[in-house]
Each structure stands twice: as structure tokens, then as C-alpha cells.
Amino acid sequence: MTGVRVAGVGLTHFGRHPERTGRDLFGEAALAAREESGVALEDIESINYGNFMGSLSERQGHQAPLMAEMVGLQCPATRYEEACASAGVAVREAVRAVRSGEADVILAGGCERMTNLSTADVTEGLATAADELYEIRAGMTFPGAYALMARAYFESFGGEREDLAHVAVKNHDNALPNEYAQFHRAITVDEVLDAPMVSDPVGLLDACPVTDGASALVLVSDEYAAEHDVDAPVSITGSGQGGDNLALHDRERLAVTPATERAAAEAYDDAGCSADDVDLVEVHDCFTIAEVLAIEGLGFYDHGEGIGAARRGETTATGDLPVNLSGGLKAKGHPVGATGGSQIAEMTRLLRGDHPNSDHVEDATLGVTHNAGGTVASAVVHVLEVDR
């Protein structure tokens, strides 16, 4: 079985981009991954393409061959659906075929245009993803849903809402460098505790915002990179998937995400890893809670004790275990179809030292990522290493 290697990496600014097209933003960054990879156009052998609520936003179906056409392909080219972790399972079918030999270059990564719908209209188009016959009709979104999953963690656990406040603060914190991000503007506690409330104990500021943006990856071949002189140090080099049920009625605890300790169980045990090796990790952090749910169940902290990490420092860019360096969904921008894509570009620049905020782990070797969707009834986490 080949290794799978990141040779070129390709992103558009995360925000709002109204006036711009879901197959410009995706052409962008294609075109930015093939060029810093070196690889020969011809070379790409087929295109995986993350896309959620395209349909709906754009009234475009039948998105991957329009994709690869923005690319100068006309290869062999699928759009993989599965909420918020699209494009993370569209990598890891990718990184699947790469290993079993059946391709040795594939593009992989996504795309959402979500802000040239008003807010309604995105947040209706958004709860597709529960359950239609009894959360949606019941008026479920996602806000109150990932309230529901607060609500049980503080009566299971216990934590307050300044706790999830110090998670924004830092996301905020770790974005103002980047420049694919859509904020760059420093929040305080105080201000997340006052922001507006969504739906308790879910503040605005608390939530990751309404994004357009498009990510996309080279991936390659040991063999390929060796043959062709590829410059890519950084290797995938775990992958994992976990499911739950759909709807968080029918799950016996609201405060824990079995999907994602199935994802991380089966990620570390391909790479050859446990918890402790991780120096640094993106999550899917679509509120703050999320964040906590995903350090706890990526197995970084019992259930219980993640929730304070953030306050404690042990998460922030200096801390023991930085957590979400390039911002996150909550501050760098969540364009939903491009995320998993987005977390693992921002992990092999950071791996690789050309990140903004490399200096902070310019000794890592190697990171994680979380890819969730929904309330983490999917889940794709990725390990990836660097060449010291």
C-alpha cells in the first residue's frame, strides 16, 4: 500500500463573496493546489468534490464535472454529500484510492456559496441536514439543536457559558494572521457573554458565521512525489469515519459524539498513532461547544474535563495542545462544503512552517483534523505527519 502525500494545497479568502459563483470560487483554489503542487494538469486523474446545499444556493445540481471543466479537466469527477464533512469525506475517498493504487494524483476538496441567500433562507437550507420528519418539522435549526447538546453537557458535567466564551476568544485570536480568514477582529469574553442570544445558551458569538469560500488539495502518491521530484513533505497518513444516528432524539447521550471516537479510534490506528502524539489539531468547531464535544471524543480529554481547556490556556495558540490555529469554523469562516478540505490545507501549512502561525508549533510532526456533520452524526478525522 502506497503512501498519500499533500503535494499543493489551494484556498480562497472564507467570507462574503456574494457577487462570485460557487465554480469561480472552486476554480480559485484548484488552480492555486495544482500550481504550488507542480503537477501537470494532464496528471489529475479525477476530481472529489465536497458540496452540501449547492442545489439550493445556486439551483446547481450535477456540480463535480462543471468543477473539473473550471479546472481544464474532463476527467472523471463526483460530488460526495455529507453535510458540514462533504469535502473531509471526499479527501478520504481520495486518500483510499491513492493507497489501493487505483490513482496516483487525484483533486480533492469543496466549495459553498452560502451568502447570496438571506438568512432564513440559509438557515432552512442548513437544517436539511437533521432529521425532515421529526426535527425539522418540529422547527429544529441547528443553533437550538447544538443548544440542546450544551444544555446536556453542563447538566452531565457541568461548565458555564464564560467556558465557551474563552473558545470564541481564542478562534478570534488565532485568525487575526490568517489571511483566508473571514474575521480579523479581536472579541473579549465580555462581549461574547452580551452578544445576542440565539438560543440558550448558544450567543451569537458563539456560532461560526454564514461563509462563501472553496478549498481544494493535490493528493499524490510515494511514488508518483518520487519519480516526479514533488516537493510535499506532509503525508496523511491516518483516516477515519463514524457515524451515529441522525437525529439526537434517537442517541442515548446528548453530551458525548460516539461518531467522532469512532472516526479518531480508527484514524490513529491506520497511522500508527494514539492521542498523546498529537501536538496540534483543527476541529470542527461550528459553536463552541462543538469544540469541547470534539477535544473530548477526539480523546485529547475525558468526558468532563475539555470543557475548561480553553479557559485554562491549555488550547490557546501558546498552550500544550493548540486547538484550531487557523481560526476555525467559528472565526475563520465555515463555507460548509469546503471545510474538511479547508481544515487539512491549513494543517500542512502549519506543518510545514509557512503558515502565520507556524512559529507556534514549528517543532509538530504531527496534527489532526475533525470534519463533523450535522450535530456529528457523521464524522472524518485525518492524521497527517511531516518529513523533519
Second form
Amino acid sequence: MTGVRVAGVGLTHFGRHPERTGRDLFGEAALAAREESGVALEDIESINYGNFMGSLSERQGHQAPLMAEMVGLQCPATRYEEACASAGVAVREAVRAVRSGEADVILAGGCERMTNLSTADVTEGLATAADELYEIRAGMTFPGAYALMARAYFESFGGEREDLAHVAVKNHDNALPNEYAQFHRAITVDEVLDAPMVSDPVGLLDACPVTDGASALVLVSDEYAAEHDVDAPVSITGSGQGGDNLALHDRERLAVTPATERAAAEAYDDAGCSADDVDLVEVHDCFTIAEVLAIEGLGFYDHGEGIGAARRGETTATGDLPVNLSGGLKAKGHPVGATGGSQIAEMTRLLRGDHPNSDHVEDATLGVTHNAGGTVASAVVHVLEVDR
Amino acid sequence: MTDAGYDEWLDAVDDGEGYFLACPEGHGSLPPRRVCPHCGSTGLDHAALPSTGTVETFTICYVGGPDFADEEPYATAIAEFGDVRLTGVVRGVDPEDVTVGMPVEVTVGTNRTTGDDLLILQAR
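Let me have the form predicted in complex with the partner chain next, following on from the form predicted alone.
Let's see the whole complex now, leading with the same chain.
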């Protein structure tokens, strides 16, 4: 089985781009990724594209061939949809295709356009990742769903909003030097606690923003990289995906995420590593409680222990296990269909040493990305390793 | 829009004859189902839904979708009713007064924005 290397990454600035179309955003990211990779255009065999709600936000279904067109190709192109894990799945399927020998070069990534919608329409669009009959009709929103999980966590394990506020403060700090991040503003614990409530106990600063943006990666086989002298020191060495019941109320427990545990177990086994080997991690922190659930699900903390990690300084940039050095979804932004690809792009930059936060992890060799869909009814985990 | 399975279930709840689907392994689920979502069993029987449940977690939603514009702020809760949990809007108490462990009854009300039927967890 061949290895899979990240030959190039491309990101747009994550933020408000209401005047730009999804095709324009993805075109920018894809072009950047291809230029960085040096891969010939005609060598790209397929495009794996993540997108969640373009049919609602842009009245544009069937987006993948459109994105191929924007790259300058008529190759096979497929849209992957797994709510906020759409790009994670798109990358995972690219990894599987390269490993199987079916392809040597795949362009994978995703895009989402959101800020052209009103807050109410975005809320409704995102809610379609939940169970329409039993959750959406009962008034569940996505901040609401994570608020239900946060309160269930507090009830089961303890912790308080102030613990979660430290997650937001940390991720805003990490985003400060990141040119692609939506927010370049440090915040304080008091600001998080005093922010308006969106869905108690989730306040405005516990939530990721509404974001436009795109991500793209050029993935190549080991053989292609060697033959074409591609400079690609970072490999994707593990991939895993886990599932769970769609509706939160159908889960056995409301404050743990077994889909993440399943995805992590598969990815670690695939890479031949364990949670103890991980130097840094990018997790799906759409809300502050989501980061806590993720670092527990990934095996870095026991259930109930993750909530204090940011407050204790363990997951800050200078801690033992830096989490979300990119700024995370919370501060870098969360264009849902692009997020999983952007996490791998950021991790690649961090491991290569050309990320503004690479100095914090200069000896790091192994990083993990975690991309979740819905209330973690789906999760995709990747292990990335760099040649040293 | 009609939803075979769900609409009948909601009507049954409204008539005081709520049910859930029970599999031989003891798992509970809500319709429509062809198999148990926990074990894949096809042997699903109707079982009586307890009329009273207990709030397990809740949120006070200040920003809802367009379908809930006239409800804000409202409390949405997940309550345990024996072998199943239900997600619903809490009524009969101020949203700020909802608590974990609070007993609720399941009923059907009207969404104030859309006029559609709405699963209600009525404070006792």
C-alpha cells in the first residue's frame, strides 16, 4: 500500500466574503494548493469536494463539476456531504483512493458560503444537520444542541462556563498571527462570560462565527512524489471515521462522543500510533464544549477531565498538548464544508514549520485532526506525520 | 408536508395514547423505523410511552430559526421517558425556571410561528 503525501495546501482567508461566490473562493484555494505543490494540472485525476449547504445558501447543487471547471479540468469530481465533516470525508476518500492505487494525484478540500444568509437562515440551514422530525421541529438549533450537551456534561462530570471560556480565550490567542483567521482579536474570560446568551449555557463567544471560505489540498502517492521530485515532507499516515445515531436523544450518553472514539481508534491503529504519541491536534471546536468532548474522545483525557485542560494551560500554545494552534473553528472560522480540509492544511503548515505558530511545536512530528458532523453523529480523524 | 410514521405518532401522543417502539433486546426508539437503531432487530412492537418524564438536559434558546421566531426565548429539553428520550419545547413554566430533574408530561401544542403541531414537554 502506498503512502499519501500532502504536496500542497491552499486556503482563502476565512471570514466575511458576501460578495464572492463559492466557486470563486474554492478556485482561489485550489489554485494556491496546486501552485504550492508544483503538480501539473493534467496530473490531477479527480476532485473530492466537501460542501454542506450550498443548495440553500447559493441555490447551487451539483457543485463538484463546477469546482473542477474553476480549476481548469473536466476530471471526475464528486461532492461529499457529511454536515460539518464534509471536507474531512472528502479528504479521507482521497486518501483511500491513493492508497488503493486507483489514483496518484487528487485535489481534495471544500468550501462554504454562509454570510450572505441572515442569522435566522444560517441557523435553519445548519439545523438541517440534526434530525428534522424530532429535533428541528422541537426548536433545536446547533448552538442549542451543544448547549444541551454542555449542560449534560456539567451534570455528569462537573465543570462550569468559566472553564469553557478558557477554551475560547486560548483559541482567539492562537488565531492572532494566523493570516487566514477570521478573528485577530484577543478576548478575556470575563468577555466570554458577559457576552450575550445564544442558547444557555452557550454564549456568543462560546460559538464559532458564521464564515465564508475554502480549503484545498493536493494529495499524491509516495511514488508520484518520488518520480516528480515533489517536496512533500508531510504524510497522512492514519485515517478513521466513526458514526453514531443522528438525534442526540437517541445516544446512550449525552456528554460523550463515541463517533470520535471510533474514528480515533481506527486512525491510530491505521498509523500505528496511540494518543500518547500525539504532539499537537486540531479539533472540531464549533462550540467551546465541543473542544472538550473532542479531546476526551480522542483519548487525551478521561471523561470529565478535559474541561479543565485549557484553564490549566495544558492545551495552550505553550502547553504539553497544544490544541487548535490555528485558532480553531472558534477563532479561525468555520465555513462548514471547508473546515476538515483547512484543519489538515493548517496541520501540514504547523508540521512543516511554515505556520506562524510552528515555533511553539518545532520538534513536533505527529499531529492529529478531528472533524465532526452534527452533534458528532459523524467524525473523521486523520494522523499526519512529518519527515525529520 | 405529511410524514408517515411521525404524524401518526404525534396524533397518538395528542390523543394520550403515545407509544414508542420496543425491540426484543430492550431498546426503545421512535418511529418511523424498520429496524431497531441500536441493534438492527426487526422485531419492533408498540409499547406504551410513559406520560411523565424527567428533564435530563435543557437549553434556553434566544436565537431560533425562522420557524421559532415567535417563541424566543424558549426552552428546549431532552427528557427521559422510560426506555426512550424525547426532545421538545418546554411550556407551563418560564424558560429560566426549567431545571434538570424536573418532571414533565408529553403533549402536543401549536408552534406559534408556523401553526404546526409541536411536541411539548409540559411542566407538571
